[in-house]
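Below sits a lone chain in structure tokens, taken as the form predicted on its own.
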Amino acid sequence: MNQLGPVTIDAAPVTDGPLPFALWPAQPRVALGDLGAEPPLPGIVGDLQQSLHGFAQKVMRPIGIELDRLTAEQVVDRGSRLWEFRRGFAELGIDMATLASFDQTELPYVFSVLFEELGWGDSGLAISAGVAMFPHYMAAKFGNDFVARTYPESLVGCWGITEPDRGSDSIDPTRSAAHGLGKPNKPNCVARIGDGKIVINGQKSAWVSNGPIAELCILYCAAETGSGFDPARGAVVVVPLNAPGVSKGKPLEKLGQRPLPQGEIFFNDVTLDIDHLLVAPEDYVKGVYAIHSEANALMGSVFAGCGRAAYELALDYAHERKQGGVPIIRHQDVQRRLFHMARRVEISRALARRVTAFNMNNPLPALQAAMFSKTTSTQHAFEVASDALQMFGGNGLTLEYPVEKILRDARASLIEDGCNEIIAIKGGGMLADPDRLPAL
């Protein structure tokens, strides 16, 4: 699979660098490859990309389409093909040890290529695969080896942060995006920490990705203090979901990303040893910053892939569908629309790669940069999918073609992991330089 299409001179492909101008063909043209205007990937990353693309094409996409048409209960049933996807993904061998084997120049490519290809296959399943790794991945980021020593990576993970009364507030513990006159809603889930134990009571909302199938949760919740609720002081706890007192609600029926199981988790005097505490209350703001940086970067890559899928379907259809006696790609407005679709995909991919490389190599990740990527890729994916459906015309509205599903999946992305409006407010505040502002 080529990253860049070869230039052909006298039927002989030339791919080893720029050609002298004298050897250019009379009408120069380069066919962009599967990853657009992407320079060749480092060797092992290129091999990984090809394997991932094959998995996304042959396994993810057909399974995603099938799961999309089931009820939420049927999706999580042990007889559904969701578990076939889980087994197939496990066979790819992408685990903590594998990720640790890449050097710092390769790892950003691996991360962004991995989730772009998975997002190309099915964005809901891609998010499921990513979130399943979060308990182990984030524990390693926090420098905590308890999770790795205690729980196998084969357990399905989830991230529990949003609550019925605390949606966007959950990712804004410093209240930088809150109205000045507002007061934080009371938490729905609280951890009491003391005497070497953690006791958890309350619930997480129906939007916990992987919630209905998860076996291990990285839980973000309020910490009980004597002075009332302080949103900047919470707890990050790893919770085995077979612990006494844990129960789950029904899987959520929703518009898009239906292959991604989501649902409530309830905690009734769930008692754990203090070793399960990954981030203490005094470091909670840092803990939220860390996982939000990772989650938004993941979303940037997933929805670069989602937008690319919609664009490629439209490009293929434009070559096949005839109106006015010619394939519709001969019509100028179709060409114009395809150009802007391709441009948006290129921007999303480039920004996702750039932000991932920066955050993985900088002393601290830049959350606002991850927000750039998340909001750009999700907005572009929705716009590209909408244009793709318009190009398909009436066919795009039918279940016979996958473009309507991609549109629904992309629409959901504008809300998840922090709705884009709140992210923009919070991210905009992070652009301010406190040294250049008067003290409040």
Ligand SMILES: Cc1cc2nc3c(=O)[nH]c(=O)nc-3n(C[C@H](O)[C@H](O)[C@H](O)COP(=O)(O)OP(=O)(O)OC[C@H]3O[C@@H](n4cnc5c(N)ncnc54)[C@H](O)[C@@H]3O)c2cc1C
Second form
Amino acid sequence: MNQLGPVTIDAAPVTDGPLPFALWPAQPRVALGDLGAEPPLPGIVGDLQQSLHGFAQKVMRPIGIELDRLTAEQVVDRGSRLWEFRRGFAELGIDMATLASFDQTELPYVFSVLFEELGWGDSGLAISAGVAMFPHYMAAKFGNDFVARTYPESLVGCWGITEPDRGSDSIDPTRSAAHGLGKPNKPNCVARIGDGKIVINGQKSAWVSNGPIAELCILYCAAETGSGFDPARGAVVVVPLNAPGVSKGKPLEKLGQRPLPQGEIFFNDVTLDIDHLLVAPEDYVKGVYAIHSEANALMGSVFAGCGRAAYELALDYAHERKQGGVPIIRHQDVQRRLFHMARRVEISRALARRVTAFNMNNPLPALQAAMFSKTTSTQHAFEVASDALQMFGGNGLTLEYPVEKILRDARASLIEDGCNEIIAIKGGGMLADPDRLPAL
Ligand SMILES: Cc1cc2nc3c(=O)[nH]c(=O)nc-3n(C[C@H](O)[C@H](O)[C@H](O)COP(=O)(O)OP(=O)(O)OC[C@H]3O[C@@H](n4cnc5c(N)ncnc54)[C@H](O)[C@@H]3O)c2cc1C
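The form predicted in complex with this ligand is what I want next, because the block you gave corresponds to the form predicted on its own; please supply it.
What follows is the whole complex; the chain from before opens it.
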């Protein structure tokens, strides 16, 4: 190091183009921005990122920490700050019309920046905001304008997939991850479709995100066929949760993402007009593929943000905490550990952006690519949060510091939206090229 210390050139070279080598300082050093080695964001996406970050920092982070300490019942209470978060998020004006106003080059950035920033603020609240939009978002994707005409966007949405007897199986309609000798468990939630009506009976498990507060559900059901259960023939239905015959269980107590309300939903002869059908039985496999292509990519961005939050806390703490007479960041091993944390966050973000852009611009989304992103970001978020806790030493284990919460939140993500093992089995199956395989 020279006497003046290293020269830092902030983001300028990236925007102005490469500086000729002869003009470089003797000891070049480039400070990465808040988003690491991110090239400049296009158009108004940079402004959006800034305002989302302000919201995540000032509103989400403190509310998330407060809700984490409450019981699940207290979180959903009308007096809790969960509702302040929901009002604040609504004021950001991110709705279907706004999303539709971005062009095809901006939209993938909008999505990945939006969910990364929300995930940075609080991953449980980020998931709550994401699934709240799901019924309207998916209805628009499937070309169903009945939902937009009939139900206000302000209704809190949820996504009902998991059943008491069908967990991993519920995301495997093709049974490509299932054991060859196994028989499918009976479904807990069944739709009878006919005479212009859908009649739903059964239940979803307590894992439905937003379940206790949701008003509109995008629901997976088995289709009643009269000739036994076929996992590949289901239905995806949009269900208003004030319909006669709908009831709910208690909010679920759990380890991580505690600000995210979760709970069972029960259906007793819930009868709806056929317009509520988003995906018919003959299209079920295709419908699940489409929905999970979106959901897995969303998870990739949220947990890129969650991992980044843990890394930033560790980096700050390493500058503040002194041991051996120096801030711990002076220790080479601490720098090495931070390097690997930052590297994992970079990979998660880059992959989330890339997959979202690919899937939004390709004629069909690649589900296995969205799965790369979900499994990578969640695994990295968990590892980075664990390394961050270690960086805090004993303080990391205490409730006074925010890293233990982030570790619990990240732990939940390895199971959420499908266990990472199942996702990898299914994604691996999609890498096989049937044209190059001999027929069985
Ligand atoms: C924070 C969070 C949010 C969630 N949000 C929602 C939501 O909004 N809506 C919703 O419906 N659900 C939601 N879920 C539920 C989630 O999708 C399920 O928990 C998940 O799919 C796993 O199902 P399970 O818990 O029943 O585990 P199981 O399926 O019982 O799995 C138990 C274990 O067996 C393994 N296993 C199972 N099948 C196989 C196989 N074929 N091969 C190898 N190993 C296997 C699994 O990997 C796992 O380790 C959420 C979960 C969490 C944690």
